[in-house]
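In structure tokens, one chain follows: the form predicted on its own.
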Amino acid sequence: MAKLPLPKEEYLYRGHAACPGCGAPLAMRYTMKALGPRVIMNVPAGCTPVIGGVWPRTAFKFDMMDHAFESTGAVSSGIRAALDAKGIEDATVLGWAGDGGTVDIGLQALSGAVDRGTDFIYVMMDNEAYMNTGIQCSGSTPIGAWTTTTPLGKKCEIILQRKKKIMEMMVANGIVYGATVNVAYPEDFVKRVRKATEYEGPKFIHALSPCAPGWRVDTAKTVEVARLATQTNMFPLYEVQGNEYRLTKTIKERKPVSEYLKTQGRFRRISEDMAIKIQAMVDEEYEELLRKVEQSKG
């Protein structure tokens, strides 16, 4: 894949508010980096409002609201409805939550959004819990994650819930394009959002976006684990246009899952067995989107 120079324009000052080693500002960076300042961007309670940092100053350079956790879809169409009514078309609604508020508590909002065909691109901020109220288990949480409700001591059995197949989920629910990327490439990442605004219509980003003290990870190291949830296929990287599938980082070497779990203290509890049935069902769902995208070119 061809590199493509980030943009030298920033959109988020330094002196912000997130954690040391934390995927968000990352992701909201190159987020903005794509879009430019032509923004107004939509988000629940959680870690970003956070972010920007204490009234009177603030480390966003772009409109942000915030408002109740379940309604980023429903307050994404208000916000594109009112600048239709104000004859505004050069401004992107951007919606942006994290994964507990998009694939359990938002979803209802997401998916009428989605209905409804609303001008707009959704990014769900995936950081695999529901880390700003304490680390408690959401719908996209892994196999074998330890959480505060999924706590893995003596007596607790590993949970083997899947993380739900929200892209699936919103292909058929209409989206018009959706794109899984990575804060571990950038590159790609600015590509991608910039591809969702060529389209009208709903548009649907997953990013993948590491946090140190859930993932009980090393601050420095964060960039480095979100890259190996690729380079495993944990989290691999492609895009749909309509029904049509196309791989966006092919990985030459894959690197087997044990080597991803190993980094993190999230994992610390997994046995071999484990780690062996979880990288069966990574392979097994990887296989699938291959089927896709050979699907895809007809």
Given for the second form:
Amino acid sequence: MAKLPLPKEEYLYRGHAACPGCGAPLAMRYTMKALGPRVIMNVPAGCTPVIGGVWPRTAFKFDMMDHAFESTGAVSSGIRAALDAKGIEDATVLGWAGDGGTVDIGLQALSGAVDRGTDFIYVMMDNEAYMNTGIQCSGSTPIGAWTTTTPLGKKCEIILQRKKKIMEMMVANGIVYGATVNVAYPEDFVKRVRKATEYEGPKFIHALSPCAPGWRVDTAKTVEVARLATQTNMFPLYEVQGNEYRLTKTIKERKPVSEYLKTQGRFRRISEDMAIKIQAMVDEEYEELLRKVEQSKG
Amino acid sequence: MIEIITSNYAAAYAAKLSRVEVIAAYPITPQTSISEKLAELVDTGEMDAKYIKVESEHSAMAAVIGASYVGARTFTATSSQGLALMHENLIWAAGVNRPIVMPVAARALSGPWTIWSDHSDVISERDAGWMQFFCENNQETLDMTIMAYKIAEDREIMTPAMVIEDGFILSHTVEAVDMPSQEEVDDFLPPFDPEFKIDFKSEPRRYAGVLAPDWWQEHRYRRMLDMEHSKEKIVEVERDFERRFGRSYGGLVEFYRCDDADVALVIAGAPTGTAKDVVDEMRDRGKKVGLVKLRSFRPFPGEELVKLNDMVSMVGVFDKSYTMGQGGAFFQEIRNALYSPDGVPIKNYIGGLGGRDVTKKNIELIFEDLLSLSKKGKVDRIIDWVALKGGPRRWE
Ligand SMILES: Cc1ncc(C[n+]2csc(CCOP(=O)(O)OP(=O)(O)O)c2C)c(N)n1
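We have the form predicted on its own; now please give the form predicted together with the partner chain.
Entire complex below, previous chain first.
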């Protein structure tokens, strides 16, 4: 197997408390490999604080502070202001939150931080539900997915929401750089995060990170399933500089969405009709993305 | 130098004199002019600080918590709904020992809408783990804000502090304030130098992570010790302040003309000034009344207040807020502290809610009530609402 051109340094100790098959430690390892040790990471409620273990031990080999659920953007602004006041110039402020902590409860603080032009990197670790509280639907849960609050019972009314278009919101909000990344593509992941450090101002990284128990997949299949998300265009990889879009991974042979849906128990109750609708929606959104990419070239 | 300024400006200048490094603020009446003044001072370069224009009070508190971890001296200010919105992060700040100083222009909590003064916002946060200092006038707002940093940042305490100024009554009223020089304040207040901070000089740490049941109780116990220990520190810092600046306030509580008093009224914040005048006037008429100014509600000065058992024959407590329990919060806790089988009888007066004036007449009637009760030797009704429309005739 070819050797990955990734930095060797590891910033996670052995013995972290993530579930088997969790994508988050991968996302965190890649992020930290890209950023190096002069990082202050701030984290709200979610899986990550648990992954770090309990006091007095920590699984993280970098400075990290925990804070209240909806505060990631604001805490990041505070850390940045203090670093500026102290004349510490070479440290990266890294806000790291789950999808719920980003697209729902933390959206206001994140939007404020972007609006203020805070010089920081925000990573949204997207496992597509409130996983720490036990798989409840978030604004980033995909259409048709089972969660404990979208139980797919008799009425099936509450499963028709689609993922909030957080990247679009962030672009409109004024980020200087944004990228979608996927734990199945580590080199690309590291490249994007590293690229983010080249810009001054607010940067937004949307990282897809499967949750084996939440997605109802075999713990050995995390990377495989994550890769399928990109191969089916469910989660295309692209970057945005200002408002110029560029695909960072082109899929030569797009796979049908149904192949992705099949791999996960959370989609088990999706009907044929529904699968067709989801395919149409994914195609439409991908077309829209391609249009933006084309426009950016022109 | 004497300046004629509002209490809000006194708070802003105190932040400047304290060399605050990071400010995060969000407007709310009647606090707004603190954040405006600071924005101006930062903008003109008179003050060397980073000003974070946050999008809410919840975020203001989050931002200063973050900044404090990097070792910056931080400041924010708020009032009423803003304080309530901060609630979660107030508890967080105290729980993780961030010595943030925050003036609060005390105001009633809505709804329906109200913008006027009482203490219900700060009383609602009495269990947030913050020190709470009530100010009588604009000078005290300035002095207390500076002192609050010295107390809060002590390595044995590391506890945030609210400096409470009654909304409008102090926040918007100009008074003569003696402004110390920057050199004098620098000499009094050393730079913030916490034991633990993120400066990349030590091994990486995790701050405020998960505390399991085998340690949480000990953590709370430590916080209790921090708060208890702050009592000595408050007195010590104030003595030092008096030595340097010539002004003193009496530590946790000020006993005003209580020595030979028959009855005493415990009161906090702006009404204290009014009440002191009433005491003086009644004393001129030979009435033996005294006043107890509650300066610090957190830490709670139980040991100081219990002295009242031996000093007077009847105690009144004035609450400028109401708690839906038995009486106001001051009353509940003071009665607790004073309780003993032969403790002094004690009565609660609720008044000044939502901007209702606390007049000299009100206070005089309270003292008259206390004097007549002291003759009877017992309290008739435990809780009385002062000057309530449709209330007992005696207030008309
Ligand atoms: C104000 C507040 N509301 C609710 C919670 C409970 N809570 C803790 S973690 C969490 C879900 C987090 O989900 P997400 O942000 O998607 O991160 P993940 O757990 O998936 O990593 C919730 C709802 C909280 N801690 N604070």
